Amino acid sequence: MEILSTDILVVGSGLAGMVSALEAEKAGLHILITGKFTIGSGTNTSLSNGAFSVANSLFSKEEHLKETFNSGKGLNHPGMVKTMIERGPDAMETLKGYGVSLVENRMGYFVERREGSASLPGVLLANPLKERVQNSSVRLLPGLVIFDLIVEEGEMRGAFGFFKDGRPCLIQSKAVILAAGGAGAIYRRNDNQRSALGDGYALALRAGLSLLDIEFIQFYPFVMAEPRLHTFILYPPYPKETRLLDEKGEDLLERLNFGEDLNRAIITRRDSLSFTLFEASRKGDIYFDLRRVPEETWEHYPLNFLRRSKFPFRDRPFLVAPAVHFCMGGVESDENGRTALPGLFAAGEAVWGVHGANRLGGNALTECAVFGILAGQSASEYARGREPNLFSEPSRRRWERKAEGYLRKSRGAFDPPIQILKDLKALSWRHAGPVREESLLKEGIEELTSIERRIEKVYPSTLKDLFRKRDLENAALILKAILRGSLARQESRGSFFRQDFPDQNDREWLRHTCCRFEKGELQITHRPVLET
């Protein structure tokens, strides 16, 4: 068992957890940061569209705090959106400190990009501050896969995992940041990294401390869906003659009566198409055209980045389906970053509180940008003048007996962890997609439980088979989370449709969904929301 120590250990390595680093490693601290990959990459920072919601010259505080609270319907923290609006504009300085090259423009910034670049604005976002973390003290350690959170006498005492060769590894550490990102892999349909599994709320609901409102999920209704090629979110600003076809060639929109003006329908009423094209897409297939789109425009982003494939993009309509983009639920944290167990610190999308029901547009990059600036100062404070924490010989021979446990062989046959996980991600879709009602959601929690007994009888044979197990556990658990936290919420209010339920009531749910995990059970309960 190799044992490392370290003052901050940053788990997660996006936009919020390079961030965070930076700025812990100012108060002359050792940090450490982990990620499943490479530092930097295989996250949805990469494969974001670098835009960031933040008040400018053109686009005030006040309007920022309106659209906000409008979006989240009522659920949103407002401590925490008062915060991210506040701190928004020296935020974008930092990054631009980091080497973010960024330009305003009417509702926040946006990364620069040279004329004629098909590079995704999320790589250009990631590869500077990717390039500042390596050039700085802080210690790398990718693929180092964080299976625990290590609690003990009600504090952060560190994290247990394992390196990709196999090797178990404790993690000594004064704080910990958690900036895990989301669960949006666990469905069929999404456009997030692979990885983006719920690792972040696994481990923070196995170390006790609660998720809120994790039913809210967003979906983008213009994603890739053509077999074979990488699923791929359609940004706006769409060309004017880009068209919505149905499997006959019939304009889409018109039919269903969301106008002829694309872009203004996915501004003004994105999550009703989603529902819609969900429910279209079960009859039949759906088709972007972008035959009649004049040939200079494939010159600029996004169409010069699908030039780079070899798909006919410009020679017939190609297929797309709503698909799983963001998780507005997640880990309590207060304005500082501090979750309710000392010594643990959360930021970006694994956190609770800034989206409510809903997120608008832009609000993702800056509240990974303010809560893990935030974040990696509040760990720093903590941590500086604490002795470290040392594990005692019984805590360090407990987690090899654990060691062992995760990597005890078959004796049997199981069900490879790759199918087991394709069935898993086709079971969310199904049975917690955009349109939920009651008989579904029961069907996906008594499916789920055959799948978990599945999972169960895995042992791992190879090193993959391992990782791959974990990686079952925590999408299966934060699904359950999901599904019970849906089947509870009986209404429809922003993202969250239930077919049963249709419309949004104030009365009896404007509350918060609270699911915590004791004695191996969830328990889904309720609570008020705070005063906007």
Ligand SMILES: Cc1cc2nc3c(=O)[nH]c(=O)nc-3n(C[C@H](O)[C@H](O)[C@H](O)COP(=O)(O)OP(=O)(O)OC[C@H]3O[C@@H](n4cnc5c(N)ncnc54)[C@H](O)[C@@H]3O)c2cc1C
Given for the second form:
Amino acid sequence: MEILSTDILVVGSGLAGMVSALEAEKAGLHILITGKFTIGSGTNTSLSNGAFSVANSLFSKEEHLKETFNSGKGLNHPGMVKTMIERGPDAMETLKGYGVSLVENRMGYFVERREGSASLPGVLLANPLKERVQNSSVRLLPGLVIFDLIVEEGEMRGAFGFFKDGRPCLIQSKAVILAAGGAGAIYRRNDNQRSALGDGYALALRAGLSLLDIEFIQFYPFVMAEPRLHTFILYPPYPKETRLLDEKGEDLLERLNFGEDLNRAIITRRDSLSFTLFEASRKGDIYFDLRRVPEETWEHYPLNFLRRSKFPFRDRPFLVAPAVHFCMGGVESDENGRTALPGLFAAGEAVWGVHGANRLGGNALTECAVFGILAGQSASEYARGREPNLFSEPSRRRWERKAEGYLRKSRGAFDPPIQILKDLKALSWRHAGPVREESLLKEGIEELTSIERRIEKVYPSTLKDLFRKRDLENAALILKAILRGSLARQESRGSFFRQDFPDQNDREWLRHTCCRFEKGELQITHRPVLET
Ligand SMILES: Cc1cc2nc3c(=O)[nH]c(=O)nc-3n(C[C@H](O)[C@H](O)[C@H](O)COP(=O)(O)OP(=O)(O)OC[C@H]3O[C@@H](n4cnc5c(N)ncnc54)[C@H](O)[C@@H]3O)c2cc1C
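Return the form predicted together with this ligand of this protein as a structure block, the form predicted on its own having already been given.
Now the full complex is given, and it begins with the chain already shown.
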């Protein structure tokens, strides 16, 4: 087994991970950064639309604060919101200093794109950061998938994982920054990277930390749903000639009372549009129709992006559906990126706090930048001057045995992990989708138990199965937390809609859902909100 030592290990190389690694490096410490793929790639950051909500000359801090709290419906962490808003402008300067080209707009900043370029804004955001990390002293460990965080005597000691070629690796580290992103891909319909299966949440739960408000999932009304095409988001703004049609070719926006302006409906009524389209899609297919869009509009972003596909987007309506976009809940941490576990820090979509019951557009990237910087600073303060964490001999042997356990081949037959993942994603969509209710949630929990039994039987007959089994265990754990948290919350708030409890109930439910993993079982409790 390969054994590495470092001051700080960063798990995840999206915006939050790269920024925290660069910040920690400034303190002259030794930093390792991992990602499931090459650094910066295969991240939600690289898929993003590059919009940052940050106060500027056109958007005051007061407006930003008000809109963030309005979206969060009383469940935001007030201190984290204030920190993000106060520090947002400086974080933009830091990103510019790393070579990210940002332009001001009405709600903050967006990643500058050259006219006619069909590159995604997220790629233009991730690439300069990746270059900066590659040219720094930060050591890259691409393709090292972390399976476990290591806690000894109540402190963070490092992590254990496997490289994609199957080599096990034990990392002794004074501090760890968890920046492993969200869990959108546990759903059949989502616009996230396929690898966004909730690893960060599962790592934290197994290390004894709490996940808060994990049932709050943001849905986006339209992603590509053509069977043979990869699911991806259709980025706004949509040309005014865009139409949304039902199976008979009739205009759906008007019929569902969302007016004529799709862009306005997206901005002002995104969630109700998602709920309504989810219901409508149960009855029949929904189509986007771009046939009336004039020729010259196809030269510009976002339609020039669609033009790269062989699919005849210009010539015929194509299938769309609502999909999971973002996870509001996550690991409990404070205004400085510190978790309750000494030596563990966290940033980005993996973390709960800023968004409450729903996310204001553009706040996710701002959160990654601000708390990435803060987690990097807090981790370096913690690690500086501490003795290296060297595992004792018995401890190393324990992890060697654990590695052998993960690699143990199956003697009996088991379902292909790919099929199990497909079934799990279908279950999430059916039972924990945009519209939830008691009987569906209970059925979902029961069905998940049988999926868990199928996962237990999987033992790797190939290297791919080694990683797929861990993916499945993580995804099942997080789905269970979402289902259980949703069942307990008997109201509707922000992105969360219970058909059987359609109203927001502040008297009983202005509370955070707190999920812990104790003795192999998920425990759900509730706690009062912090003063806004
Ligand atoms: C299509 C789309 C468009 C979006 N547009 C915007 C936007 O314009 N503005 C906005 O504010 N937000 C937007 N968002 C949300 C935003 O992009 C994400 O919340 C943000 O990029 C998350 O960054 P992150 O660094 O936390 O995680 P990610 O960028 O997802 O990176 C996670 C990293 O963790 C690694 N990882 C995961 N598990 C492990 C493991 N076990 N071991 C090792 N590494 C691991 C991954 O490989 C990856 O490197 C968008 C999201 C999507 C999907």
